[in-house]
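Presented below, as structure tokens, is a lone chain in the form predicted on its own.
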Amino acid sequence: MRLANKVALITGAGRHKGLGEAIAQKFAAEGATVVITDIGKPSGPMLSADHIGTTDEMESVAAGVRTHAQAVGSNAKVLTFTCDVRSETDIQRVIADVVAQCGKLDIVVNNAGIGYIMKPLTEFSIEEWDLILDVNLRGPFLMTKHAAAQMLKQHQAGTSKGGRIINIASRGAKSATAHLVAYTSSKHGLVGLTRVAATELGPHGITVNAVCPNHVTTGLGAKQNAHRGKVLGTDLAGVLAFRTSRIPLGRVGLAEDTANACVFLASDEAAYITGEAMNVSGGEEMH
């Protein structure tokens, strides 16, 4: 129970076989109150029902969070928040829903991000553009600004002895791959965003970390398959393969490599790390 009476937040966590589930089930498993948000509803051609985390989906992801806590021994609590990360007024809206409900804030996860919009750069829109921009960089950058707020307020009470804040970035933080633009600009960005907040908020004890996973074959992942056939000119088994050969460890990423690496972070044991971006790709990114 490294997590045991701590608040933890995770943006886009309601949708199954996501990065986000796995990371509230290692949250929950490890005794922290677990609050899930995600979009809730479509919003827009870009952000179809089949490209976001809806409110009934979100709902029985936290169910089997709740489900998968106790089976370990623990009775984690888990709440679950429509949230918007474009949104500012979202984000401080359900902090302040969070603190009121839970009493504090300790650990934030930005885990919301767009990564199936797959083109060459010169067929690349610029309503597209804006938008993974928007999710994957401007959404952690709010929910940062306003979750370290929250938590230097709590450190400044006494009642806290810093927080942890922790984003997903991806192995395209650190290496370039066609066809992914705004992403990978995106990921670049959010390394950029990561090391600036952790050189502002360090001397307060909030530690802020990126994880930089490389392919997970999430429901993202799989469109991911899909369009890297498409290129390669070949199958599933084919784009797996693929990825394997590239990988020393000779496996492609699993959520759970993810969630493990988050809940370190977000222990006290890792309270001398912040500033990093770290690397869960089985050594195929190795900077």
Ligand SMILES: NC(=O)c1ccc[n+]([C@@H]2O[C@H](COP(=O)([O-])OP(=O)(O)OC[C@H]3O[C@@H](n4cnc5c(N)ncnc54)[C@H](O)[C@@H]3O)[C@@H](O)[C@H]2O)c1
Given for the second form:
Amino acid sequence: MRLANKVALITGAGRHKGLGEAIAQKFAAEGATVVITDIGKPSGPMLSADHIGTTDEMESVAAGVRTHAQAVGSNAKVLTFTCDVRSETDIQRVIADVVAQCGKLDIVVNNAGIGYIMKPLTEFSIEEWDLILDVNLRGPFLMTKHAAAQMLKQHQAGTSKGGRIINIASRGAKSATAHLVAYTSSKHGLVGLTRVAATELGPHGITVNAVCPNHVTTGLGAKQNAHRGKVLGTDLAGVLAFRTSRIPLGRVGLAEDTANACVFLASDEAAYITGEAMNVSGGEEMH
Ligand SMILES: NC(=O)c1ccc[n+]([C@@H]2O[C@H](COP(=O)([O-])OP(=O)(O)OC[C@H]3O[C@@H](n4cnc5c(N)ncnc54)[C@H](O)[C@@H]3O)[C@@H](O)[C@H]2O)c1
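Form predicted on its own already given; the form predicted together with the named molecule follows:
After this comes the whole thing, all chains and molecules, with the earlier chain placed first.
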């Protein structure tokens, strides 16, 4: 098991079919104690129950992760906490609780994100821009700041060899897509955050990398498909055919593809890799 004795926290992992659920499942199967976090309840009209993982759904995701882990011979612990990544207080509380219950924190995956608000940039409101930047960029900054402080403490105390921070960016961190001005900007920014953090934390054995998936039909991905369908004047099959036509490996991404990349980056095998923004896109993105 590649992540035995590791404690891994994943944000925004409380939604079925999401990348966070797949990452939690693979991490637990590899023996890590997995801390699933999510916002837990709606917060205003733009983060309604339609767009987020509720506490009930998060518990259901956690139960599925436990069952899967046992089925593959792992007795990984799976914990759940609510955490709104926009809140520094929430982030500090969750890290303190994880350390109190698990003794340490080795791996963080900044996965929480929103991407369903799609419209021409001239129609984007300040509120929409701020919300997307808050969740997709401020959240990973706050989590990185406090998780890194904990990892540095452990490193100095000699209780761990360093740590791993993995940021779920996007193909949108490398290339532009119409009607996604805030999302694309936030994901480009996330790669910047990744590089600065990698530079500062590398001397302390903490690696920081980004993963850049292309389309995956999660809750977020389904909403983006619906918008693309309207713009292209086609149905879901038409949207997926359009997406697939641009992918050398001939299919859209699966949540497992991203999860496999995260397992690798979290493992000892990736000890000499930091500051990267790794495409997981079937060749759709190559730089
Ligand atoms: N699905 C894709 O096509 C795709 C492609 C590239 C990157 N991504 C990225 O992958 C990540 C996961 O997205 P997904 O596709 O699994 O969608 P998803 O909607 O299933 O997951 C996003 C999660 O973020 C959570 N979230 C939203 N606001 C939050 C907040 N303020 N605090 C805490 N959690 C919050 C939601 O509750 C949800 O569980 C996102 O960062 C997304 O940008 C997705």
